[in-house]
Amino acid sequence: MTDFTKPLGGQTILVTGGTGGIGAAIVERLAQEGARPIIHYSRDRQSAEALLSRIGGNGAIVQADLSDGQGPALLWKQAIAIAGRIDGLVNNAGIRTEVSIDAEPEIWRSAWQREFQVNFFAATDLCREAIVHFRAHGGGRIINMASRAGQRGYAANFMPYGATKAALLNLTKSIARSFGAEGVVAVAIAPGWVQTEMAEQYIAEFGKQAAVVDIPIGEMAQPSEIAEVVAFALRPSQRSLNGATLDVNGGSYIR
C-alpha cells in the first residue's frame, strides 16, 4: 500500500553541498518524505554528522572536494559503494566568487575556472554518472540547483556565478530532451535570494533593502521553501516536470 505521507519512501538520493543552508534543508525534507539521503560534504564533517543525527541516522555521509577534477567521480563511487542503487541526484553544491574585470588576468581566469569547476563541471560529471546508472536501473531523477542569476544575468563582480548557472540550466534541458525516453527526468530549480549565510553576508555589507528591493513580496525565500520544491520534483509521480525550470524568486524575475 502506498504511504502518501512518505512520497519518497524507499528512495536513496545523493545531495551535494548537503551541509549548507539550502542543502541541509533539502536533506531534512527528503528524510521527512521517506527518502534515505546521502549527504555530501567537502570539509565540515562535524556538520554532516550532526545533520545525519537530526534525520535519525537514516542516511549516510560522504566527503569529496568538488573543486578537484577527480572529486565528482570519487563522490559517486563512494555513494554507490554505500547504497548500491541511487534513485536521485541533487546537484546543490555551489560557490560564488567575487572578481572584478580590473583584476589581474591570472586572478580573473582562476576565479572563472574554479567557479565553473565547482558549480558546473562537477555537476556535469555527476550527471553523466547518474545517467549511466539510471539507464541501467530503470530510470532516476536529477535536480540541478540553478539560479535566477542564470536567467537574467548578474552583477558585474559576480559574472562567473551567473554564467555557471546559465550553463546548468542548459545542461538540464539537454538531459531532459536526450534521456527522458529512458526514464531519466531532469529538472532545474532557479531561486532568487534565499535566506542563507551567503545572503546574510550581502545584507551585512549592503543592507536588507538592497537585497529585496526588486522582490515584489518583499522577502527572501527560506531554505525550507526551496527544499519543499526539490522534494516535490523528485516524486515519482512528477515525470512531466522533465525539462522544467522551477522559479522560486518572489516574482523578481518572471519569464
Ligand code: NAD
The other form holds:
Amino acid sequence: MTDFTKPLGGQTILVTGGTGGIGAAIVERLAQEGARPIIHYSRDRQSAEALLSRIGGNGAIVQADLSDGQGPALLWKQAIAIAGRIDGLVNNAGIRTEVSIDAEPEIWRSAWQREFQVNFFAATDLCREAIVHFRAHGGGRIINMASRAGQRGYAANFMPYGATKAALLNLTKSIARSFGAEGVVAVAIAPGWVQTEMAEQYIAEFGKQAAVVDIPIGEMAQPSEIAEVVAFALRPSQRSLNGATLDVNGGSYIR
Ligand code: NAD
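Condition change, the form predicted on its own to the form predicted together with this ligand:
Following is the full complex, with the preceding chain placed first.
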C-alpha cells in the first residue's frame, strides 16, 4: 500500500552541499518523506556526521571538493559504491564570489573560473553521470539549485554568480527536452534571498532592508521552504514538472 506520509520512500538521493543552510534543510526534509539521502560535504565532516545522525542514520556521507575538476566524478563514484542505485541528484552546492570590474585581470579571471567550476561545471559533470546511470536503470530525477539572480541579472560585484545560475537554468531545460523520453526528469529551483549564511554575509555588508526592499512579502525565504519544494519536485507522481523553473522569491521576480 502507498504510504502517503512517505512519498519518497525507497529513493536514494544524492544532495551536494548537503551540510550548508539549504542543503541540510533538504536532507532533513527528504529523510522525513522516506528517502535515503547521500549527504555530500566539502570540508565539514563533523556537520555531515551530525546531520546523518539527526536523520536517524538512514543515509550516508561522502566528501568531495567540487572546485577540483576531478571532484564531481570522484563524488559520483563514491556515491554509487555506497548506494548501487541512485534515484535522484540535487545539485545544491554553490558559492558566491565578490569581484569588482576594477579588479586585476588575474583576480577577475580566477573568480569567474572558480565560480563556473563550482556552480556550473561540477553540476554538468554530475548531470552527465546521473543521466547515463538513470538511462540504464529506468529513469531518475535531477534538481538544479539555480537562483533569481540567473533570471533577472545580478549586482555589479557578483556578476559571475548570476551567469553560472543562468547557465544552470538553461542546462536543466536542455536535459528535460533531451532525456525526458528516457525517464529523466529535470527541474530547476530559482530562490530569491534565503536566510542562510550566504544571505547573512550580504546583510552584514548592506543591511537587511537592502535585501528585502524589493520582496513584496517583506521576508527572505526560510531554507525549509526551499526544501519542501525540492522534495515535492522529487516525487515520482510529479513527472510533468519536467523542464520547469520553480520560482521561490516572495514575488520579487514575476515572469
Ligand atoms: P551555503 O554556503 O550555506 O551552502 C553552500 C554549500 O556548497 C555548502 O554545503 C558548501 O560546503 C558547498 N560548497 C561550496 N564550495 C564547495 C566546493 N568547492 N566543493 C564542494 N562543496 C562546496 O549556501 P546556501 O545558501 O545553503 O546555498 C545553497 C544553494 O542555494 C547554492 O547553490 C546557492 O547558490 C543557492 N541559493 C542560495 C540563496 C540564498 O539566498 N541563500 C538564494 C538563491 C540560491
